[in-house]
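Next up: a single chain in structure tokens, the form predicted alone.
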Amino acid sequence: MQMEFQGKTVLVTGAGKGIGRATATMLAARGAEVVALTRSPSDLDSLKAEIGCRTIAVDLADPAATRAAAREAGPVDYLVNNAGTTALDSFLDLTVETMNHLLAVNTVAPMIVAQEYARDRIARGLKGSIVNVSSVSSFIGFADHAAYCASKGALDAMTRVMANELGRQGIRVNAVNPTVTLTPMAVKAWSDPAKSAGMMNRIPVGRFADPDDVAEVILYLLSDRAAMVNGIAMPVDGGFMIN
């Protein structure tokens, strides 16, 4: 397992921070050539210095730029759609602009990148694997997260359709659904101790996730070890969903 991705190329979106960076680093350590795609050039520069990856800077809220970046990134053997963003608004205060922005980054961008990846694999008669990084927010109606929950719920639904259609072409598609993971985005959303304590109390293992906890599951689902796993939304939540 240590070098199971030797000779493979993996595109990771949102690779600059958090789960994406942990995934890119773990993939490189296990032999993969990583293509890192994210918005911040400085994050890409530091990641390239760390693991020697190819880098592409793009604003995933821009669909045309996203498609161009996905084409530039290819061809790759595997895809991790990790990039995401959030916003904290009560439902009554949520604007159309915020909703559209989160859908663009969290749902439409993964669609576009996966289309380009899958078209290339199918055209060349090759199998593949996609992991979409979702959230337990796709299952739970967290207050002040209407746009985020909606975007991740849509991502899960799209994952199931992708798994159905692309699985018939030899491309498996799965989602991972982490609980609060200690990333910069999570710190923003869960910095209030009163709010975070309530969430923590629902996690039987007694802690939030680390990015590496999620990256390990992503790598498993990408790999041939998960050859019969297709179309799942896999909670990585320490048991949160059983409460």
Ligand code: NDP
Contents of the next structure:
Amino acid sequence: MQMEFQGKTVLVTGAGKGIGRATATMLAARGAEVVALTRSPSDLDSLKAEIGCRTIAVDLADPAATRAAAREAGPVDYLVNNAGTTALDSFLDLTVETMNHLLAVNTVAPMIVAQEYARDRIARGLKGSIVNVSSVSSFIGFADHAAYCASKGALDAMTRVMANELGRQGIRVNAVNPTVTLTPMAVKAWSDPAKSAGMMNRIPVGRFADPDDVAEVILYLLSDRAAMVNGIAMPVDGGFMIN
Ligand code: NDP
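Switching from the form predicted alone: structure of the form predicted together with the named molecule?
The complete assembly is shown below, putting the previous chain first.
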């Protein structure tokens, strides 16, 4: 397992921070050549200095720019659709603009990047594997998270269809669904101690996830060790979902 990604190239979106950065770093440590795609050039520069990856800066809310960036990123052996964003609004205050923005980044961008990846794999007669980073928010109606929950629920549904269609062409597609993970996004969503305490109480292992906890599961699902796993939405939640 130590160098199981030796000779493989992996595209990781949202590789600048948090779970994506941990995933890119773990992949590089296990031999992969990483193509890092994210928004902030400064994050790409620092990641490149750390792991020697190829870098592409793009705003994934822009579908045309996203498609061009996905084409520029290929060909790669594996894809991790990790980039995501959140917004906190009560349902009654939620605007169409916010809903559309979260759907664009969290659902439509993974669709576009996966289309470009899968078309290339199929054209070259090669198998592949995609991991979409979803959230336990796809299963739960967290207050103030309507747009986020909807975008991740749609991502899980799309993952199942992708697994069904692309699985027949040798490309497995799975989702990981983390609980609160200690990243810049979690600070935005869970900095209110009253909310985070309630969340923590429902996690039997007694802590939030670290980015590496999620990265380990992403690498497993990407790899041939998970050769018979296709179309799942896997909680990485310390047991949160059983409560
Ligand atoms: P962070 O906010 O820490 O990092 C997200 C990364 O995605 C950043 O590099 C960010 O770049 C990039 N990104 C966001 N929006 C865009 C965009 N429009 N275009 C290009 N890149 C973009 O998030 P996490 O690491 O916490 O989240 C990673 C994934 O995990 C997301 O899909 C999230 O929904 C999911 N998740 C996170 C949980 C958590 O508690 N942290 C729990 C469950 C799921 P930049 O900073 O430059 O915008």
